[in-house]
Every structure is written in structure tokens, then in C-alpha cells.
Amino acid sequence: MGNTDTKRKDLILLAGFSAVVLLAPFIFGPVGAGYPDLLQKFAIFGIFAMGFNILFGLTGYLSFGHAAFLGVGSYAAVWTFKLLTMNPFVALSLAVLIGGLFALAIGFVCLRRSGIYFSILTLALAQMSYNLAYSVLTPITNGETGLQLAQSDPRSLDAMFGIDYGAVLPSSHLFGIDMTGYPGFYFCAVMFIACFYLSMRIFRSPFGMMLRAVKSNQNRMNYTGLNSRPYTLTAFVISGMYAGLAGGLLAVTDPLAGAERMQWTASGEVVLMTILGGAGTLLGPVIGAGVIKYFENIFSAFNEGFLLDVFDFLPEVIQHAAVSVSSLFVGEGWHLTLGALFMVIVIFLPGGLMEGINRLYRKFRPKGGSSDPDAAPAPAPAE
């Protein structure tokens, strides 16, 4: 009975999530976030954060090098576009494969240590990857200029099927539909929903329970004779494959790849997304990714002219004072607002925004209802 109830709640959660994603242009339009470029970022970085959450949220292993897999996925996708075809499925398949293999190699080394030593190892190897992409591997990555498409690229599979792009630089396309604008968003949205479903299955599976056991007390598991490394390595590889897919989608919607996607700041951003939303929950990392990308793209666009219009109803002296104060938190100062929000979340809601949602849900839920809108029969999020 309990298992049937959980499956029913998971189905409702998946249906609700899918509806919100597919209706995102209408839902987020009133708050200025309904345009396709930003919606694509919501979906892509939501996938990136979901994958990171499988590692950090379930096992407690904090990686500071996940941007390396994001960058590798982008490079793999762009090389696919240059050498083979502009079909996004081929590019994404190779991005996921290369991201997973790269994660296997890095995880095999880093998972020999745990705690802060693991985090430092992942950071060091990711920075090595960034520096290699920026300088030593310039013939492959094109260094600081970034890897881009060219008219002279062979694209052998497309040529085999008689597809000629003429003198125009092509964009990735599926059945003749360019992966730009809203078609590009809905392609990312389908991938987003599929990744959410896979993440849900991992969370509910015996494998997910083993990962939670690693997080709860790995030493106790080892004392029982159970080797936890295969489980943590598998989680690391799956997480890397998610990141590779996100990097590939970045290239699908905008066919270029640069070393900046592998920098440590990009790794730190996905950590913030996961903690802000709620590590160890299904929806938390998605919400965290959406909040950070909204701040980055919307709050950063609130310039002085916009603020003057907002406070136009005030007397001139008070208006300019209000603009002066507000400009510290928007426009170029949006990081200050995000930092303040992050501090408030960490201090008052250590379980992230999902903890706040859960508190409100428990307060207003019908009697006998589930205490968790995430419908997770798992322990509370990481403290």
C-alpha cells in the first residue's frame, strides 16, 4: 500500500513538473523570464544541478570540479558539429559519453580520499583541465578564442546525406527545425523532464538508498565489509554524464565552446544552486538553478533608467535617494542581493528553499496529507 502511494505521488510530482516546464513561457512571462534564451538556461543548468545533486545530495561528496565535465561536454558537441553532423542527438550522445568517461577517470583518482581532501582534488584536477584547454590543448580547444563552427568544416555525415549549408554558418537542427528560440527551449525542456525522471528513479531505487547510507555513515558501512567505492564512483560518473549533457545542450543552443565553462567559478555556481535550493531533494537544485539564473539575467539588467521609472511617483530628491540605494542591489550589484539571500537561506533555512516550502506545506496541508511535497521517503536534506 505504501509503495503504491509513493508511486502515485511520484507520478503526480512528475506530471506537475512536466506541466510547469512545458508551460514555462507563459508562467514566467509576467516576471520577465519568458524569453527562450533564459528558459534554455533554466533547463540546462537545472540538468547540471540535478546531476551534481546525485553526487553531493545523496553521498555528501562535495565536488568543486564539476565544471570540467560541463566544458568537456561542450567541446565534444561542437567537434561533432564540425566533423560529423548538426543533428543534436549525435552531439549529445557523444557529450554524455565523453563526460562520463572523463568523470570515470577523475573519480577513480579523487574518490580515494573523502571530505575536504576529495573536494581539493576535484578542484585541482578541474583547474588543470581548464589550463590545458586554455593553453596546451589549443589545437583541440582553440584556446581563449573558443571552439567555433566554420564553413570549411567537413560534417561528413551531413555531406553523405546531401545536406549543404551553403555559405551560411549552420545551426543545430532536428528534422529541419533549428534549435534556436522556442524550438530550442522545448528540445531542452524534453531533456530536462527526462533527466528529472531519471533522477527520481535513482532517488527511489536501492542504489539511491546505498548512496544515502554512504552519506549517513560511510565508516560504519566499511566496517561491515561493504565496499562503498563502487557506489560512489557510479554516482560520480552519473553526475558527470548529467554535466556532459548540460554542456552539450549549451553547444546545441549556441554552437561554440570555450575554456571559461571549465573554470572553478562555474563549479562554485552549481554548488550554490544545489545548496540554495536544497541538497538531497529532487526539486531543490532545479529551484536553486532557476533563482540564480534569474538574478544573473534579470536583476543584472535593472539599470538606473529602469529604477528612475520605478520610483517616478516619488518627489525628485527622494526618488534619486531611492535609486542610489536600490542600485547597490541590482544591475552590476546583483551579486550583493544574491549573497544576502544565500546568507539568509544558510542561517534560517539550512535545508535550502525546499525546507521553507516544506514548512509552509506542513502548515497549510490538509490533515492526513504527506509532510513533504517532494514526496521523498528519504532522510532530511543535508545539514
Contents of the next structure:
Amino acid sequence: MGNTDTKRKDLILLAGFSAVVLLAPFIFGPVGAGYPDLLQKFAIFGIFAMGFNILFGLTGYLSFGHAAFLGVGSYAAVWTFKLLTMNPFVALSLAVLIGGLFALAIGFVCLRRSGIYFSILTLALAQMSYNLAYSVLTPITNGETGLQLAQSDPRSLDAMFGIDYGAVLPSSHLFGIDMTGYPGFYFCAVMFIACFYLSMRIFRSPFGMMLRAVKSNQNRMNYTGLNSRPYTLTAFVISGMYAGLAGGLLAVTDPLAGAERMQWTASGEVVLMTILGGAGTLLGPVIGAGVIKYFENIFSAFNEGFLLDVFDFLPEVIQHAAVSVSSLFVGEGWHLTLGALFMVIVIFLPGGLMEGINRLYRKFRPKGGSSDPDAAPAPAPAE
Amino acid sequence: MRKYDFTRRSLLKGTALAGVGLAAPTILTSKSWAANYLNEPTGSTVTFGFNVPQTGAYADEGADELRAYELAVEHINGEGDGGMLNTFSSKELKGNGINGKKVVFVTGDTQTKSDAARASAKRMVEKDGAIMITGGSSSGVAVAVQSYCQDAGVIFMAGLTHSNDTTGKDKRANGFRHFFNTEMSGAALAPVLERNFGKDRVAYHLTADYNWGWSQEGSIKKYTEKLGWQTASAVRTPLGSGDFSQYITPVLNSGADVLVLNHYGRDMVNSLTQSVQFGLRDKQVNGKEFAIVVPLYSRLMAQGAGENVKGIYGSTNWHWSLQDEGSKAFVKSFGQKYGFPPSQAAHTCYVQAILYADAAQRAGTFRPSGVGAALEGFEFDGMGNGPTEYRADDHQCFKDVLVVKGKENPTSQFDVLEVVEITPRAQVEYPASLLGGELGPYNDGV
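The form predicted together with the partner chain, contrasted with the form predicted on its own above:
After this comes the whole thing, all chains and molecules, with the earlier chain placed first.
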């Protein structure tokens, strides 16, 4: 391990990844996704899925409650905005810290079991957190309405440095640049690239190797006298910190935290993202996150008027037939399309979209380098 | 070792590159390039954003809202029979769009979740260039989207939202609401309850555990306790519970003789149906007939609960059987297009779209502060609720409130409610300071 060839390939991967992320507004413009809010979501949920993948992809522990850490990160960030300062770095540090602490507590309890029992425990604890946020802890979370900024918030650090926002509600800003729109996206993008680099280092490290050993055969590992729980707990906390960061970034780009971010559907979504893209690969979860967010935001907005334009070239009778059939799959039917896509991928590409990409790559470069560096950690036994 | 140096160096280079990348869009989007106001329409069309629940517990309401919006756009653009434009007291809209621009629209799904609703509102503003966002069927969502619209700098015309907070503690300058609120429901219902059930009653509340539920519970308690009623207990139920039996059993032994259901949508259909199945309405408590009250009624819900709504009192914003010219014109053109009468959600959304269009026409601009100034204090008639005023202090419409009751002998599946009383506006009016909050200044998005 650690040979120079892998290092060079990783560097190329990192450079390519950074280029795509930084040029995203131009790359995704033509498919209707080149607007700041969706680009921010791509980056944020990319971070979330990447963190989830450190746990699920490497150790094989399937957490069904990761949205809880995302939600906690959001609440921490919004409270920082309310009480201390609108500077995003302070908010993000606290979001990561609280997300990590929360993960430590939940991980300590849940990691006593593995397999399905672990999944159910995380699901139960996350659902408890959701219900707490939704009703019991209303003074802290503002319940269903969601935690929002108010003009009367103290913002004591800002006040100390004499920053006054006047009569309007402040938005988070980095030395005067508002963290909304494109600047907000580039802030998320830099975090995204940093997280990608960190996740790459973890994948290549001896620690990452230990985590993979947990996935391949934890019993054998325990029999050799190694205690695997510190490793799994560390992975759990790291992925909780990633989720906290993602939650914090959601609050930085849009200072609002709602309880539904912690609901089990949100936890399920990150599992879908990871499996769709390819669990255990570096890029897979990021691609999966992008696909799901694209469906949720763009596909769900296609209405009949749009479809009539698309099928304009057909004769009128066929046009209307085509519209009425395809309208089942777009607009409010976007879940249906996503479900079908998910089934197709799980059945034909068990390694996710990354497996498809690798297959194409090998097909067109049969005699080239052995394979993509990402392919190595996900050996598909079916082949 | 050399390899490592190389890596660190390229990382530095990468950081520098990222810095340049970070700066580039700031130059592109800097204020000197920005238009007069956000999404100023420059072509021959102007874009509305219709943000309604298409999935989830309030999907029925959302679908009806979207139908109403499509109808409103047709009428503004001069297609169809013109609907309420013919009865509206302001005659500025000529059926050729607004300020000479044709209206087009984009749609989004709120999923009745604040996050999803804000994301779809953002898409419509950032990508599709929507000048105004309207719709929604939940107060939580309305408050969240309203505050986004304030931050972004577009007008928000609230759809169905009944909580006091929307134009109370969480009001914003860029947000406007035509629908009534729980304060008005309480003020309108109390006299009718007194007449029918007397002054000596003990009420038991079941409340949907979120913003709107709390608001409604508070208002009904306030007005019934003023009558002399007692409140035995107020129990919060989670939103979307299918089974309410565990909440209904304690009612039987609580000594209460009135059950107030602060539920909406499918929750109300389920809780009411189960209360009736438990035989609550056939009981005698404290020597009086046991009664059930549903403070916020809608025709869609009454249809869902079927037989069980007969004789049950509640309040509503509008009902299709009203006989004024405006309502008749709206029911006629909605019925012609879709084949059934509109719900109160459809009505308030249709009216909101027309009111926005009219205000923009009168102001001669789509600038949020200009449109807002045209709406503030605007008095109008012919939109189905009698003379109405958009109060400048809190951007809330004041109009008559309908007290309704489940019809004993319905003549069709849509004819399930009858109007008991039209409570005049003066009786439901309250000072803006009562509910707190502050509007702040308009945001034009520049």
C-alpha cells in the first residue's frame, strides 16, 4: 500500500474533483441545475453522504439515524448565529463539535450491537431526537415552525465588535461577503473539497484499512485479540462530524433549522444516496447525492406545460398521449422515477453508479492502467 | 519525501486557485451589475411561482390551489370568462396581463415541509426568475417561506394558513395574507357556541401538536373562557396520527361535555370519525347533550368525514354556496373548467393571485415595495367575502367570517356545509399590537 502510483492517481482525482466542483455553475447550467441553491445542496449533501460512507462504506455498519446529526448541526449553527455571531466559521466549528459529541453519545450506545440491531437502535434514537425536537424541546427548537433568526437576537460577539445590522435580518457573512447565492456556494465548495481530501486520506490510511477489516470479518478480527470497537466508534464520530458540518452549512446558506431535517425519511435519503452512487467508493456517494437532489429539485418541477413543449414535435394526438403517460413520472411523480432508477441500479449494478462508470472505463481502455483507484476497495464478488 | 513536498505544494496551488474561484462569482454578482430590483421582468412576460403541497397530508388542498392559480392566470391574461375580475371593485386589470406583460407561471412541491418548501421557492426565484411566490397549506411552511421571501426580496402572497403567527409574531413586510386566522375564528365562533350550548360548559381540547394547533387552541380557550366555559384539559396529538382512540377514551371520564378538535386535513377526518364511533355524541354529561366543535372547517375535510359532520359547528373562510356575485362568478368559471366546486383553499389562492396582479397594475411596477404600498390599506369588494381591507399594520385581510355547520340533509356530495351565520368584520377585528411581531422594512432584493 501507499505506492507512488496510487498517490499520483489520488492527486489527479483530487484535482479533477476540485475542477468540477469549482466550475459547477458552468457545467450544470445546461441541465438546469446551475443555480446557487441547488449547487449548495449538491455540495452540502455531498459532504453528508461522504461522511456516511466513512461509516457504512468502510465498516459496513448501516446507520439509519444519520439525519439526527445533520439536524443537531443545524440547530447548533442557528443558535450560534442567534447568540454569538453571524461569522460562518464559529457556527461551523460548533456544529461539527456538537455533531461529534452527539454521535459519540449515540455511537457509544448503539455500537454494542451490530447488523440489523445496530440499524434499529440508530433509527430509534434518531426518531427520538426528531420527536424531541418536534414537540418536547420546543423552547430550544421552535418545534414544527423551525428555529429562525429574529431582529431581537443578542449576537453578543457581533455586538462586542460593533457590527450592527440595522433594521433588516442579517444573513451569515464572511468578512462582508454574504453567504447566500454564489459566494455561499463557493464557501460550501471549498469545504466540500477539503472534506473530500480528508475522506481520501482516511480511505488510504492504516485506520481506513482497519475499518475495512471490520467490514470483511469482524469476528475473526476480535478472535485475534483486537478490540474493534474503538475503531468503529471513531468512524461513527467522524461521520457524525461530517453530518454536523453539513447541517451547519445548511444553516449558513439559509439560517433556518427545522425538525424535519431529522426525520427518518431524511436518514433514509442518505442511505439511498450512498447505495445509488456506490458504497465504499470515494466518489460514489457524492454522485448519488447529486442525482437525488437533482431529481428532487428539477424533476419534481416539470409540469404539464413543460411536457407539452418537450413533445411539441409530435402530432397532437400522440403528443397528448405522451404527455399524459410521462406526467406520471415527473412533477409529483418524481419519487416513482427515483424508485425505478434505484431498482434498476441495485439489480444490474450492485456497486452503484460507480460500478457502471468503472465498467465503461474498462471497456474503453482495456489495456490501460489496471483500474480506477476507487475500484479497488469495492471488489464485486459477482464478477 | 520529495513526493510529499510536491503534494503540499500543489495543495497550496490548489488553494490559490480556489481563492480565485471564490472571488470570480462575487465580481459577477456584485451589486453594480444587479437590476433595479430582484427578477425585474425585462421581456414580454412576468413569472409567478406557485408553491403548493403536491405530496403529503395536505396534497388535496394543494391540488385544488393549483387549479385555482391556473384559472387566475387565465383570467389575468384575458382567457376564459374573466371570473371574479368582472365583480372585483378595482377595474385596473384589463385582461391583457399586468403592466402589458403576459403572466406565466412555474410550480413547486412544498411537501408540507419547511425545508422542501424553501428549496422549491429558492429554485423558482433563483432559476426561474419568479417575481412573486404564493401558495401553501400549512402555517409552519407559510412562516418559513415568508421569511425566505423577505430575505430574498420578492413578495409572498400566503395561501391557506390559519395560525395567528403568519401575520402576528412572524409577520414580514414582503408577506401578505388574505385567509383569516384563529383569533378571528374564536371571536366569530364564541357567540354561536353560546347560543347553542349555553354559558356553563366544560371543554376538552385535542390539538394538533404544531404552530397552528397551539394558535387555535389558545384562541378558542380565550374566547370560550370569556363566556364562562371551563377547560378540563388540552391534550396535544402528534401530526398525522391515524389512530386517536387513546386520546378519546380519557375524554369520556374527564367530566367534559364539549370536545374541541383543533385538527385539520386527514387528522380531523380521523379524530372526528373516531369520536363519533366512540359514541360521544349520544352521551349525556352533566345533564347536557355532549357536543363536538371543529373550529376550522373545510369542505374537503367535511366530505372526507361524511355522515359524521352533521350538525357540527365550525368556522370557514369561504364556502362555494355563498350567493354574492363574486362567489357565483368564481364557482361558475371554476366549475366550467374542472367540473366541481372550488374549496376555500382554492378561493383564497385565486383571490391572492388577482390581488397581487391588481396591485402591480395600480403601482405600475413589480418592485416589491411598490406593490406592497399598493396593497397596504387597500379596500376592495366583489371577491366573495364582502367589503375587505388589507390592513397596513400587519398585512392581514379583514373581512366577514363564516360560521358553518355540517348539513343535516345534503343534496349532493359537495353540499355538506351550511352557513349558520356571517359574523361581521367589526366583531372579529383586533388591534395589530395584540399579536406582536414587527413587519420591518420592504426588501426589493438589491
